[in-house]
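One chain comes next, on its own, written as structure tokens: the form predicted alone.
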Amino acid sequence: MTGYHVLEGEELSRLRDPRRDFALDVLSGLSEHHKKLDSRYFYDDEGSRLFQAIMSCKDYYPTDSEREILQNHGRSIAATCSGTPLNVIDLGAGDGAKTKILLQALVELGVDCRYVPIDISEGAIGGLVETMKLDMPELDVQGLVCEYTDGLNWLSSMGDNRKNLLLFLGSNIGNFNKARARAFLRRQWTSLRDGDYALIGFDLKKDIEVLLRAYNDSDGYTAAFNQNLLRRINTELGGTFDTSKFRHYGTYDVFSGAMVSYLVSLEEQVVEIAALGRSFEFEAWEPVHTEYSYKYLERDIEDLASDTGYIIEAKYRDSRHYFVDALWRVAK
């Protein structure tokens, strides 16, 4: 008998405590000199609903840009990945509206296709699975409620002989800084097999005014999306945030190439969080960092693929050259 026990699979999942992790990350972030909250906690059910609203508003160009790409090039993407039974694994699936364009192209080509949407929001996955069963009954749909890393762990544990097409759309890669993006994509590479594919959405650098409008939309959805993080702390951790005393502010950092989001305290105030047994002081106009969204040059995309073990099969652009969906092939 060994002197240790390896925790894995379902046993490890049972020991995970999302509320505890949330509390510890809030404690860590608000205790720093420059306060911050981790953007991965945006996506509870209400956060996911608000993000769907953001994607539909007129100022937020990435959704329309990527939809155009998939409408114009979905059949070409599908043809490249066809010829064998296929798992389509959709990280951060949301409502799956754009993915459905690609799935329809695969079905029309007669590809034996299993769709695996992955999202942290149970509400989003439940709704998506039901919608897909109604709209595309011929499709095998198996939804997963988990974070990206757990989804990748699940992928690497799959024992079937299907080829994989991993989708990471909507410029979600932009939420990682360049070092973390490389680490994530390499982690993704280890979960895939030689010859598998990844379709990744990259938001390109562009006119700064276009970026500023997109991340400070006139409908106020982005502000509500950020403030919902404070409401989530109130609901789940017993916080006393008054969201009317914080305003959302999005700006562009020309050095890093990132849109940066903050919640700014409008007055001097103290917020208590019961689950932490702590209170936190905020000065008037003190910012709390909530999100980075990095933008790319096309040469950045090429370097990233090369550095993380992929070969670029194709790059698909929208008509305004605002966005790129890059199809990468795993090389091992």
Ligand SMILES: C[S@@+](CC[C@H](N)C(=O)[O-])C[C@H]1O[C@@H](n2cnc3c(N)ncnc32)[C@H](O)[C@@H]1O
Contents of the next structure:
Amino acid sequence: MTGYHVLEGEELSRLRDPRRDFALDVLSGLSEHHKKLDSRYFYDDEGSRLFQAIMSCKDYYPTDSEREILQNHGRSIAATCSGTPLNVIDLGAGDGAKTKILLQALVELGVDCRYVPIDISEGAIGGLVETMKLDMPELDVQGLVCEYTDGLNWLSSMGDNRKNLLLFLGSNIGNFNKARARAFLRRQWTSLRDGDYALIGFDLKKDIEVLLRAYNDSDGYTAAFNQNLLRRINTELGGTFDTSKFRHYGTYDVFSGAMVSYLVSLEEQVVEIAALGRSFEFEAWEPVHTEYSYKYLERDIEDLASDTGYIIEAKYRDSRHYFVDALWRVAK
Ligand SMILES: C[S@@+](CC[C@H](N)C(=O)[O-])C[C@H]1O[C@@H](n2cnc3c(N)ncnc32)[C@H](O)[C@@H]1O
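Would you generate the structure of this protein in the form predicted in complex with the ligand, following the form predicted alone above?
What follows is the entire complex, opening with the chain shown before.
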């Protein structure tokens, strides 16, 4: 008898309570002097649907830019990663539409390929697995609904002999500040083996007007996407937010190089959240921070690779030089 018990595996995951985590994050975020809500909670089913609408807006260039990169260079990326059976692990996969271009290229090259999309949105993974069955029935697809870090823990524990290609597309890395991005990429490195690959989508610094248009689309989808976070608090935690009393405001912070999103209270108001047993006061014009989207210079990307243990295999740009997909090889 050791006198203690280490909680792990399924036992540990049974104890997880996503609703409680959401409630505690809302409590801590709205209790801060500068109120904030964590962007990871954007993506319930309605949030995923709204994000798809954002991706189809003409001003939202990241999706078009990265699609162009994969259309022009997917075969070259596939050829680099070919030669052995491959796990393609797609962190924060969303609808996986761009990933499909790369998967097609791998299949055409005859690579024995298993696709593992990972996302916290069950709706996104459910939809993606269904479309993959129709579009690429020959492919082995195993979706996982979990947080990034749980996905990386799963990857560490997998221990098969396949090479891994880890995808982190769509500028998902941009939601982390530069220090957290570095830590995350190193965390990712620890889950990969020597010679594995990572393909990471970085949004580049560019004309500020282009950025502002992309994050304040004229159809209002970005505003609805942000307000959906308040609606989610209402439905899941018994909140009383009137979403029409908060406007979305997206701006560019030149010092940190990030697009920053806020919901701004249009009047003095009090909102109750039943699950937390308390209310929160908002002053007129008080902002609630919702998201960062950090932009990169190409030299930042190179530094990041070498600082976190990767060798730069290639970097692929779109024709407007708005976006880079960086292909890195793990060196251990
Ligand atoms: C910006 S979208 C990008 C989707 C896709 N990779 C693309 O390029 O189109 C971000 C996706 O990451 C997922 N996501 C956000 N935070 C996450 C987290 N902490 N763990 C797992 N998935 C997350 C969201 O549900 C969403 O589907």
